[in-house]
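Only one chain comes next, encoded as structure tokens, the form predicted alone.
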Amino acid sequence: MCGIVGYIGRKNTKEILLEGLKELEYRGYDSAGIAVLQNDTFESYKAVGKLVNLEEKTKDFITQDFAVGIGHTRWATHGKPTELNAHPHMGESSYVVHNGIIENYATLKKELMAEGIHFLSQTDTEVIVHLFEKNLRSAKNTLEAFSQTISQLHGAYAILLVTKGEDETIFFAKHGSPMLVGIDAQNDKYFASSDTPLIGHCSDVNYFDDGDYGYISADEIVIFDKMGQKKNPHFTKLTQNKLSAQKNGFRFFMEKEIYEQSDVIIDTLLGRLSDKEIVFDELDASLFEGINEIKLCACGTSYHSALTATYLFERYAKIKTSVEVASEFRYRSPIMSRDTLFVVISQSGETADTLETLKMAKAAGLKTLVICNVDNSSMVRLADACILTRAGVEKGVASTKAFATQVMVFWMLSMYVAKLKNSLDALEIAKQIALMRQVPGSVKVSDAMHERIKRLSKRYLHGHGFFFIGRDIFYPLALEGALKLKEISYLHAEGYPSGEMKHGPIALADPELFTIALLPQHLLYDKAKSNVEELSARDATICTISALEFDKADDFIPINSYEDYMLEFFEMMVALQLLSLEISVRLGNDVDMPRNLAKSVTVE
């Protein structure tokens, strides 16, 4: 979702802000802007669309000597993507950038307009700057005005504010949206909504907690907690391992990330596999004491990995497992019992709906675990325990390697729990571990597969929709395949359990309905094949993905023959990702930044 950067120092402020915003492009955005305060004078620039438009607008703007600056990439929530709605938003003498949603903005805006204040945008964010300037007129000092402003806001926010009269200072507040500050060797200060813009600039960073607010200047770092008590910053070392922004010869980041899956799965497995057991040093076995049920909660692609996990946990660990859509779970007054381990899954660790369910589980006294890709993210810091997926930076908005590593973690975790509960014998656990060691090979993209899919994709650019179908654990994979296609091709696609076709959906079958059928050799092959035959008999166009060729299929994507369905799962996953990629490329779409989508959904 939206991205924030800020800078206090003597370097080239404009370039630092623009460079930071570039590092946040992968989150998805529709407009961008910066504001720089130097010698008590503001310069502000905004542009709709890609950052290159903002760069063009600022090409004659030069910053030198000391300055403070803030920048933002916006994904529209309130108001359309326009320059007026782009951040930073201005008052009479101040500018603000904001991630999140101010839930009571309509009430505040009505009150401010009644007092004669004129609004330029349709956004909730503009309320913040006008409310601050109103409070500034009666407050003893700027900090008091800012504190009063924060206390009047309801919702989620990460805020940076700069104002004339305080031209060496950035005021900040964090509640429900990520925010951190870093320092460099010259004691310059850098703000951002994630680690990425700070790598290469800062050695040490402080992650703000929910409720933190205060100000940072050239000489001071002043932080207050949610109770208004002053606190010291807690700086930790910032990793310097940033994946290159280069595409390394690939056309898109998504393509690069599909090809990286073999390497990142090796990282996921590293240090966690022995010959006879799964080793999670980050977990205490007591986490599972008294646990009779696992409840998984996630959104989007992470929900599909969680659905995959339900099959693994119940089949191998013999523990009752359910999965919830986070955005629904939040509002349905769920019954939560303390013998349940509550597991949330998120690539970013900041997904708003999922984060709120984690807070609900904590408040209900449940033990909590997060499966996440980003250390020091909000979920990681809140949960009782964490397993990092180690997928690395994923810049393509449509998730690929994050999904692969999440499923890998769940497979390992099912074995870990199976050993704790003695639900599998040692020989079966050792067999599963041996299979896991083969996964990096099964996700390697072969030239033959990619070329076959590239040529085949030209036949799937029209029609009135796609069915992706699979049975058992291949049903969530079908859902994920359909989601990938929807996200980047904008074609209608649905995932279904194969056996559900005759319960209604088969009414759509005709030559313009494309069916992508997952037919694993080692899991319910004959039953899944008979479901595909039902569609073929109704003249649907069939593309099967399998180790076994199916004579009634119009197209066939062959995978290698394996000894177990889990290895088939991972190679089919790659085939589905490539199919969506190549269809999208042929349609001329922006694969990495599909319309209307954002990488990290930090608002409801």
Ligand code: F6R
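By rigid core we mean the largest C-alpha set that fits within 1.5 Å across both forms. On a predicted model such as this, the values are computed, not experimentally measured, just so you know. Residue numbers count along the first chain shown, from 1. Compared with the form predicted in complex with the ligand:
- G214: CA moves 2 Å or more between the two forms after rigid-core fitting.
- After superposition on the rigid core, the Cα atom of Y316 is displaced by less than 2 Å between the two forms.
- Comparing the forms between the two forms on their rigid core, the Cα displacement of D564 stays under 2 Å.
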The other form holds:
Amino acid sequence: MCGIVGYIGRKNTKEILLEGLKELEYRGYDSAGIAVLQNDTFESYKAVGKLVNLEEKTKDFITQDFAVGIGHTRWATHGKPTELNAHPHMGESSYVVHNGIIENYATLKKELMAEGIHFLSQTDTEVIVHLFEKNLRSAKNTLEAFSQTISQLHGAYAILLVTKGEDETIFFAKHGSPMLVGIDAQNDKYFASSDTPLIGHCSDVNYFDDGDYGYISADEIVIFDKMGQKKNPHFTKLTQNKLSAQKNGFRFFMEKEIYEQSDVIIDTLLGRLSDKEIVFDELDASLFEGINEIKLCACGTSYHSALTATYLFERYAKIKTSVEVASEFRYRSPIMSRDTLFVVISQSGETADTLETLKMAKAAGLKTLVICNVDNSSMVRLADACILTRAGVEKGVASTKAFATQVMVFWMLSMYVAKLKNSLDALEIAKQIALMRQVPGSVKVSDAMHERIKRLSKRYLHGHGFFFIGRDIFYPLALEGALKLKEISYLHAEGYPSGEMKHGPIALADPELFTIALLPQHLLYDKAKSNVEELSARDATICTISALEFDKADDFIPINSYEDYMLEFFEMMVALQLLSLEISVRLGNDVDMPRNLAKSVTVE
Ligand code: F6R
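The structure above corresponds to the form predicted alone; please provide the structure of the form predicted in complex with the ligand.
Next comes the full complex, and the chain you just saw is listed first.
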């Protein structure tokens, strides 16, 4: 995910920018750059890959005395991770860095190109600097040109812009992407897209609100709100604890990552939804030529998301799909035929068992695809094709946002294949795409839900075990709910298909058996409800998660009412994640680093 830093002052500008970018490294990036304006002259450097490459390029660049500088770590969305696409982007006499997405960039770019403006990159960001310079030609002053530019942009952004002729000033705008400014004891100014780069430099910071824009210079802070009214900065104390800053005020990385799901799903969808079809620029349609079957392979949480894909692919894309646990697949001499597309799913791209199955499939001559969160990981390098999930760095060992983005990608992929294979009509595909656009809303954590789960969690700290039950695609979600609870609470939990309970596990039912039942309104509701009734009749303690209240349940976690089961799926996913989190917190466990577990399992 992209990161922004900026600095106005007399200290070593280059070092401050590079140090700041280092603090943002954990967010993930694939290229970086800086631009420094001193005595009305620009110096700019960019490098692909890790920050050491940028450090190497700038090693002879010395910054002393007063300067203004901006820096950026880029996580590619529009255009590949190349030096030309890295920020800062330049015009004739200005540089810009930007986080977010300019949704109307294609239209703006077309207009600017028609006027003879030459673009160097494939990014949406570059339009900002050219539009600004165009506006500057007719505006009264630089601020007017900047505010005109901002008013022409649609989408989400945090922007810093520096321009010749204003060599003590950084222009800024914030809408939908975070940005703050801090001041140090010498009145130097520091910008960043999150607080960590400012820790150790600034004790007080001003967090910009959506719609804020303006400029900050050596001795002025000028902020306008979204209505164009001047406003005073509101400085607050900045924590000096880096780790807690990275957690953005949340108690645990896992909690932060649960709350981030809405934003990362927006990233997953970015540029991939048109009204009529799913656009995967990274895939060549020939990948599916001659393919009659899909085989998915993964471990743990990624296996659960793969299991959701079997329902989606067969239901929508009408293609035979199966899934296997990678460690099993490896040693059972599987039959692999060339009309099968082999798909591995991995957050890290390094899991040893999954990687090995990918090698086996390649050796057998199968076409391969990886769904992965880490660019340049072993699996991404090895597979024929790759779809990145764009969840950003996941620090909590118990996976949350990675799972959410994997399921999102599978849902999109099922529509992509449905279109290729003509298995759904255009109207249905358009309907599904419209539903996808609602997912960021359905995974937004509401205070009411979190508070309710916090309170409820105290009733679930003992007992002789949990069953998480669901039907259809809610069965893999039940498996995932049980895995989350096991991982961080150390309580025994099993995920089970609701309809299977009566074939054995119901023997365990008593008041000390806790059943978490997923009851989607729009998928097999009555059938799943009967299964819960069977358990309730045997005195099991039941907590239902549903949009509809059910009188036989002891506890109830309500979700919103939606028009489709996939939206119910995503909100229930959040409820399950929060339930595990709060039970673990009450038990006093290490939520982010549970015992015996590692984030990336690179051994067999
Ligand atoms: C559970 C979890 C693990 C991983 C598994 C595979 O919360 O994170 O079950 O899903 O170790 O890891 P990746 O997805 O990196 O291949």
